[in-house]
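Take a look at this single chain in structure tokens; it is the form predicted alone.
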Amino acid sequence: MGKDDVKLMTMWASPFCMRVKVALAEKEIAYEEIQENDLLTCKSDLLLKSNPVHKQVPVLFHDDKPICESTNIITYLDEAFPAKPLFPECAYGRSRARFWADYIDCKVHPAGRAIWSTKEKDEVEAAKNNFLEIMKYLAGTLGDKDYFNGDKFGFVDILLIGLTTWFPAYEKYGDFKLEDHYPKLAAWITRSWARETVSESLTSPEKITNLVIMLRKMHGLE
């Protein structure tokens, strides 16, 4: 599979781009990518032509056909590239991995955002409490286990391990640590963090935090 067969579309700072990155390293499928440099003022018409419902990075192009949203796109290279798969082999085990992908997909990114985009303590606070009620959940799932599905790594883990990289942005405006909260998960992070697959795809927690200080500053919360 050369490059020419598959393009990816998307941005540095975004977790969704990154998990498919990611999902793509692990599946060990060549693609070109195509960066979007400035999504908050000027999106290129290729995007906007590709993704016209939500203007949004990640897209997939395989064969020149646009595949979007994150979750789809890595469903849809686990079904389009069957070797090496992310999906549980039994039906119970996928009906689970789709349950938490939506859990995910619903609930951590935008607990996370409420936390750094207001400077009201109270809200901080509360902010900060439903993100961990959240993340209660996904340790609850984890158990003991060294991945979400057992002994692999896979759809369950891509998803969330992806959106880590703005975690330590969280717990600077939260001042809390997930670790002291949930250390299963703390180390389950750090577990997959030390894959290959996942450090070369995602993009530094250090570049996350400068760009949310920035953020904060452009909306005058700092």
The other form holds:
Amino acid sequence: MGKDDVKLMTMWASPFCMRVKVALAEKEIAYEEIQENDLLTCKSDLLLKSNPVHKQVPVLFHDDKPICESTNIITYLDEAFPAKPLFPECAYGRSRARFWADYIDCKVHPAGRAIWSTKEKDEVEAAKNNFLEIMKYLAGTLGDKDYFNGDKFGFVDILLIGLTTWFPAYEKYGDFKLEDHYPKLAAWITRSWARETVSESLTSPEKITNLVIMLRKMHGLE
Amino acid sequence: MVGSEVILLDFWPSMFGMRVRIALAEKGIEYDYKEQDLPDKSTLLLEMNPVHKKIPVLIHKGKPINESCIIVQYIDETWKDKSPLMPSDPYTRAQARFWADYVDKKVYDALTKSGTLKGEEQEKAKKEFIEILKVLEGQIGEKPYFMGESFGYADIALVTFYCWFYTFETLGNYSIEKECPKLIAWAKRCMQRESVSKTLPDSKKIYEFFMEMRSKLGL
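Show the same protein again, this time as the form predicted together with the partner chain rather than the form predicted alone.
Entire complex below, previous chain first.
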């Protein structure tokens, strides 16, 4: 437990944990992963002690000091380990990055869940349209750029890419293909997955879709 | 005109707009305040915040910054030579961001429900709101402010709700000071700062505004 001892508490399906893993990989920070396997019924003592407020993963430990909330963790990493910055340099660029981070955090995962967590056709249709509306804004801000930051993979890309492991499940139950609606956003997903830091940090979408099938069965939706 | 380099689109009772006004005052920044008529949103507001269409919006040299906590961070980073609002070390900064985020996620809904719901639902809402305040009170502890000796980002995120407490205490028939005396002591300490006392409207004025708005909406 020397200086810069970094540990990350994770759960394999959490897109919020995946994004921190991508950030750690991009910044070439070595860390130990502590996996929480049973978040539904039995959270570990370490998790409850280190995140007593929200009781959620991810939790980062830097020299045994806990930092919680994934976007906050990634911001912390960029400040504590300044090499290979993830944020834009100027204050205005950072404010835009934070704006889209907040938008992604508030909107994407709940909108996706609404698609697969119901059997009612009209609810699924409404949820799908809402999800696509959110994608419209993200596609709009991405525009013709390679990445949200410009030509460099950075903060906003990292926040969104983990969430895309759940997209095939949304497409399956919403009966749509993102690339039919927003091909440049779909191309961004492919481009980002080509990065080793991403492909080695993210859980496979197949595994996530199987989890969604299982959750639907548990709730009598299959 | 120096003021027109910085423009704030805002609405006087908004606790989110107040956060920005406090930050600007702490830094001594002159700005052009433009009151927005919210039911009838201006072309400028819709142009500067097309995604959320909400105030506050700070416009600096023609470029918009949205979302109150993001604006406060932008102000701190842009005018960094005076009155820092964020702590200097990364770990304490992460704590300040965590608590501002906690306020953003929890306080508004819990506070409003404590006054607007009825019967058993209201009692439950009051209990939940007090629990949230106790968590915040616990974080402040014996310190003068959230992060220690200096008033800053996390204090700004929460203190603007203080002028709204009277409204929901009256509607919900309870006393926040009785349940969380240390939190109210912290709020009064913040009010001793000119940036806060000159920004927060009188609590009774907020109450009158809220009651008038409810009556207009037929509630």
